[in-house]
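The chain below stands alone and is given as C-alpha cells, in the form predicted on its own.
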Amino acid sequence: MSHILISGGSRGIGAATAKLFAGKGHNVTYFFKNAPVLQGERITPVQCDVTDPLSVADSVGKACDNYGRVEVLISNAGISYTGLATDFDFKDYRMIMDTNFGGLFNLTSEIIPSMVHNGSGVILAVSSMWGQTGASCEALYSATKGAVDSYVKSLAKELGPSGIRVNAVSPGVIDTDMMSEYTDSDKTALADDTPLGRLGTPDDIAQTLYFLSGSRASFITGQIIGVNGGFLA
C-alpha cells in the first residue's frame, strides 16, 4: 500500500484524512507542530513547522524511515485570520503566507525529486473558496490560498511529463476548529447561503481528497476542485 504523508493531520480536514486513508490499509505519516492529537494503527506522527524548510528535511527524512517513499503528498497545514486588512501587519502577514503558501512550497520542494525520479506520484493541496472570489475581512487568507491555487496549476504542468498529477480541493464553509470563533448563528446563516443547506464537514473533504489520489482521477491534474454545496457555483 501506498505511504501518504499529510501536514496538519492532528484534527479536522487532516485527521479525517489519515483516518480515511488508514482505514483503506495505507500507510499515514502526519505532521503535527504542537501536539500529536491524532492516534490510530497505521498512523504515525511526526513533528514539522512546515514553516521552516529545515524542519520540513528532517521530518520527510524521518516519515521516509518509517514507511519508505511518499506516493501522496496532502498539504493540509493552514492557518486563518479574521480582521480588516488594515489590522494586520508585515508579521502577521509572513506568518500566514508562510504557513499556507510556504508550507506547500516547503513540502513539495522536499518531495518532487523522489517523485520525478520514480516516474510517478500525487501532491494535492488543501485551498479554500475564498482563493478563487476572495472573502471580506479575510483578505490574507483568500491571498494564500489564491497562491496555493496558481503554484497548484504551474505544478501540475511543469510535473506532468514525470507522471506526476497535482491538484487541489478547494473547500466551502466546513465545521472545524478554524469556524471556532464563529457563533451558532454565524454558523446558521452561512448553511442558510449554501444551496444543499448545511455546513461541509471534514469528511467531506477527504473523501474528495481519496477520490483524487487514486487510480479513477488518473486523468485529473491542473485543477482546483470546489467542494461548497453550492456555495460558489
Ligand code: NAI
Second form
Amino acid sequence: MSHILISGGSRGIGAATAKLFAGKGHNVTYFFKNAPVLQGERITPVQCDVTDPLSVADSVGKACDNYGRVEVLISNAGISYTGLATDFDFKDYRMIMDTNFGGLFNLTSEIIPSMVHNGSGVILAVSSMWGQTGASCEALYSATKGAVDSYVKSLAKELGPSGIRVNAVSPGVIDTDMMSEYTDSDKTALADDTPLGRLGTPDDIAQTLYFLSGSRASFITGQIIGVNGGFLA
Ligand code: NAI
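Same protein, different form: I have the form predicted on its own, so give me the form predicted together with the named molecule.
Below is the whole assembly, all chains and molecules, this chain first.
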C-alpha cells in the first residue's frame, strides 16, 4: 500500500484516478481548490491552491501527517483558455502558467527531497497532446504543457540516479468539465477526427497513470505517453 498524492482530484481525470488508486488499496490524498466533492474509503481531501508555494507546503505537510511520505505524486490540476493568442493579457498568462506549470514546479519542489532521501518515488504529470504539437486558439495552454513535458524529461534525467521515475501522460480529447465550452456537435466532430472514433474518458487516463506508477513500468522514465485514440500519432 502506497500513499498517492494527486492535485485537482475533485472531478474529471483527477477524481477517476483517485478512485482507481483507492480501489486498488492505496491511500489517496487529493488536493482540491474549491470544494471537496469526492469522498470515499482511503481518500482524504486537503484544500490546496497549487499556484501558491506556501499553500502547497502546508497541504503536503497535512497529507504526510495523515498517510506518511508521498510515494507517488500525480500533478494533474490544470486550467485551459480558448481564444486567439491576442485575446489574453499578462494576467491570463500568469494564471495559466502558474497553474499548469507552476503547480508541477511547486509540488515537485516540495516532495522531491523526501523521495531522494528514501531513494525511491514516482512522479507523474498530466500534460496534453497540445503541448507536443501546439493548438490553434490554445497557444498559451499548449505552451504551458510544452513546459511540463520539458520539465518531466529533465527531472527524469536528474532524479533517475536517486531511484525516482518521472513521466507524463499526454491526453487527447477527454470528456470532462474542461470540455464544457464545446457543443455536442463540436464533440462529435472531435470524435470523428479521432482514429478510434470516440472521445477519451477520465478512466482511460487513470488506467495509464496507474500502470506508470507500478513495478510493471519500472524501466520507463522521461517519457511523454500519449493517450489520445490515435489523434496524434
Ligand atoms: P477539470 O476541469 O475537470 O479538472 C481540473 C481540476 O484541477 C479541477 O478539480 C480544478 O479544481 C483543479 N484545479 C484548477 N486550478 C487549481 C489550483 N490552482 N489549485 C488546485 N486545483 C486546481 O479538467 P480535467 O479534464 O479533469 O483536467 C485534468 C488535467 O488533464 C489538466 O491538467 C488538463 O490540462 C489535462 N488535460 C485534459 C484534457 C481534456 O480534454 N479534458 C486533455 C488534455 C489534458
